[in-house]
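Okay, so here's just one chain, in structure tokens, the form predicted on its own.
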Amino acid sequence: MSKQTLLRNVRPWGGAPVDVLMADGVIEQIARNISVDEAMSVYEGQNQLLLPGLVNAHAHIDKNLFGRPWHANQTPEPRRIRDYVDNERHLRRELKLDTRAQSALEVQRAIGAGVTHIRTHVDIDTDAGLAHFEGVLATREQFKEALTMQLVAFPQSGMLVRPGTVELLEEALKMGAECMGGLDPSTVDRDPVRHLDTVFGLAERYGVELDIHLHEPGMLGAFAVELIAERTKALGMQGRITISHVFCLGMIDDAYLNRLIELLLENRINIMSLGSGASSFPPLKRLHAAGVTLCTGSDGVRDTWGPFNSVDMLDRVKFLAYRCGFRRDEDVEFLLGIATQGGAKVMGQANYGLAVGCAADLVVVKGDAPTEAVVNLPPRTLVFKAGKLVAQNGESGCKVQDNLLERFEDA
């Protein structure tokens, strides 16, 4: 019989206090005053909030500058996507960044912040080849007991405009990427039909998800959404497509937006939004009310693109709430829902949640209500992955080492 872990006196989503019994990586029982057995590992929740593990459904863990001297952002004007990409490629060579080390540093911080699931895009281009992907693969293996990670083979520098990139992307899919990435089919690759045919073709051939970064504005971006929906329907890939950023949904008139929402629903296409910077972004409550699956993430953290993002998904929810103009608890909790259940659904985590039989991926945090935790951003008191303690008081028990994953000893 496997060893049981008991978490005492916690309040799921701010509700009434209960105990949570975990065994074999899942929640076995939720009830008041569960009897303690001397063989159990017991942790005291101190009447704090209990949330499911936080989900970062859009990260770039190969890009950060953690552990490096402060980098003053000097991306040259006019600061288009290609300018950020070119500047990043130059600085990576200059700084001689080790992708495995950098990604491990970010994951360690994320675990401490209560993140139990990450979908990360990994840059693949003809300069670096598969080096970044290999580094992140090693990080995924290193932290596999503390974090669920999906990898996206991502053509950040463009695909058709850099011959040889398609072959590298295909190799990454063979090596274990669960998701194919795409990027601005018109403004980066200058050929939306061929770009989308290529990324959909690879995703279909290898049976993986497809996640397309779409920064293209207004009518141009909206046209790309139509093209994506057409291919999703033609290939029978409903429920396997995510469009990330998709600023255009916040730029078009209501009639066109309603038309696109119908296409998203018909093809079960997910939308990822960060509320980034000064950009327009999708009307999240309207999409949610219509039934569109939503998720969010950190994007790149402390990298050459900018210094502001955080590994903490409660901080992302706070930022999104500010940008949306939300003040009511119910609206902030709606956003917290997309940083938990929404992201888990996009990542295909069917056994996610706070119910008996769900994976025991749990976060204990101070606060009378979930919104208070979002506002105050307290350290995560306890973080469990598959019923095992992986972080305590904001500190991950997973140390960055070459060949060893250290964990907290059972209490």
Given for the second form:
2 protein chains.
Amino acid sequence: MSKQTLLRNVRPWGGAPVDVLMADGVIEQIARNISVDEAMSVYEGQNQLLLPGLVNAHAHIDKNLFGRPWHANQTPEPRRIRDYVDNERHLRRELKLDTRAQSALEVQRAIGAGVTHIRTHVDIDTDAGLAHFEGVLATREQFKEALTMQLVAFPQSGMLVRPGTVELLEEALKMGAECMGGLDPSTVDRDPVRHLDTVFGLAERYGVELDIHLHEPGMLGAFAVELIAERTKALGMQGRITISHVFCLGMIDDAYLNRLIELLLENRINIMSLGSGASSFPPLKRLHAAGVTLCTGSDGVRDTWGPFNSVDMLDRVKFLAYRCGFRRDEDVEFLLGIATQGGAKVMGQANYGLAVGCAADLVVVKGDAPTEAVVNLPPRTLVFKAGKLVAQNGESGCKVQDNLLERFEDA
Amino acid sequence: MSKQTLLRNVRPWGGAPVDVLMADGVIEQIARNISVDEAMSVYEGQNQLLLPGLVNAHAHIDKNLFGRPWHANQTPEPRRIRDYVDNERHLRRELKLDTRAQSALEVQRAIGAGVTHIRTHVDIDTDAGLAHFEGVLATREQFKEALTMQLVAFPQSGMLVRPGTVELLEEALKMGAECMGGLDPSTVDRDPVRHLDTVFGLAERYGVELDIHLHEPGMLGAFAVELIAERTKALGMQGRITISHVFCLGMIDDAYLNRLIELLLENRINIMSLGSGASSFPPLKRLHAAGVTLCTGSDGVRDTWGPFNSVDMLDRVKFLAYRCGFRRDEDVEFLLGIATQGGAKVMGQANYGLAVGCAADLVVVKGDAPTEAVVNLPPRTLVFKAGKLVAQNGESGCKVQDNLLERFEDA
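Other form of same protein, the form predicted in complex with a further copy of the same chain, not the form predicted on its own:
Shown next: the complete complex, the earlier chain at its head.
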């Protein structure tokens, strides 16, 4: 039996104070006043909040600019997705970004912020080949004891419009990507049917999930949602498809939205939303009330697309709450549910949560109520992954430079 | 001659490093390598950014919940302005809020965040009478060496609909309010013409500015803008009127917007915008390009209206940038200009800025470029008001409990 870890005096989701005993990577017992055994590692929760590990279900950890001099963003307007992508490919070469190092810097920060699960889209194109994918694979291996990571083989620069990309994507699936990616089948790839047939075909053949970036606005995006639902049904892939961003769901009339919600439910298609700064975005409360599974994420953090976004999922919840016009604790907690339970469901984490038997992926953070933590964004006091301490006071104990994980408890 | 203060090695607005000499409350000299005199107080800027003092041109410092247990917001939806106001008046009594203490807590935090100027709207109604106004007056006096504060006599609960309110507002103007306030003349006060005639009349009689909250949407709000412009012209009050929020400017068609912009320019009416979480808001870049003076603020921070907002104006700029869809440094700096120069202009601060002769209201903050400070929100390293140090490393040196200001330099 592995060493037990006892976390004393925490308030799960803001409730009454309890002690939590972790063993073999899971929550073994939740009770008041658990007796201390001298074989246990004991941590004091100081009557703070206990949350399940935060889930970033939409990241791009391969292309941040952490640790580099300030990059003044000068991309001229108006900018289409293609303009960002072309600008990025150009700058990537110019800045000589090392994907492994950059992704490790981002993961280290994420662990410090209480993130225990990340689904990250990894750029694959005919310029960079599989270099990004290999870098992120190495980072996943390096941090595997501290973080659960899923990799999406993502044709950021387009797929059909860049011959040779499909073969590279397939290679990434063979190398261990858990998820196939897709991107704007009409506006970027110029052929929605062939784009979707290709990415669905690869996902089915390799038995992986499919997560499609869909920025396309209004009726064009809504048409793509229909095509995605048709293919999900035809291939029997219900429950394995996520559509990310889907701004179009915030742009169509009520009757059509209801029809699309039916399609999402029939095919158990998940929706990933970050909200949006200036654009419309999906009506999250309405989708949730209808029964659609929702998740959220960081998107690209501090990269050539723009300087914003944060590895901290509480920061994402705060922004989403602001953007949804939510002010009540109940509504903010609904969004926090998306950044925890929702993301875990999308990532297929069956034993996730704050109950006995769940994986001991836990975050201790200061606050009377969950909403107070969202408003104040205090450094995470303690972060546990599979029952082991991986961060303390906002700092990950996982070093980037070494190939070995060193945890506080080992020090 | 007062003691001189030398700030060494700072980069004004991200430019080349200089030294800044302050004397008699103003910037005396800006040069490379100013010689140190032993009579000077000397501070090391560590090659960080130098910004002018941040200007919060729209605050409600009389009603925050700082220093109190977490207040779970439970106001049911849908909520009109009147619902928030009624809820607030009810909770204010229940929580026995001491306006003087609460406003001092907010001002102390604001000074720590580099805010050197605040225009604050102070609730005046037939329930509380002038208690809030007296509390904020005392706080203004207490912090007068650290902060320039303007008080707005604000009928938050309505004016015509609550007989006796006009007399209280007039009393506040006699007691020293620099500004008359107004609020939604149609939806709250039920009579746009009589409401505006009354607030304009008081502003003219007492020779003060006028700052009107206008949440009214679409054509109703736009009609109020027209009425405000007509009265500004008739009374010759050009340049003395500010309209706050003005969501309607983001809701009307292009042709009508152009006509309203002409009215704003003809009458030199200022616009205050915080952006908005979920609602439309004024097109800031377009208004600025047309020549309209813009300012921004905190709005109510952590109060019964909702848990969000921050005393930190860089945080406001970050949110505004996100909400405007800005990603370029140039655009973020335009917004920072609103939170500095724009606010100072609205508050009538003629000698404001980073040039020789300007008031020595200065903020030193870590960052290569202004946008980096907006993205990272680091604690303010040094804050000077009229050449004297008032905050260091994010902490104000002004104590709330004492009636005297103690500054770091005195300690």
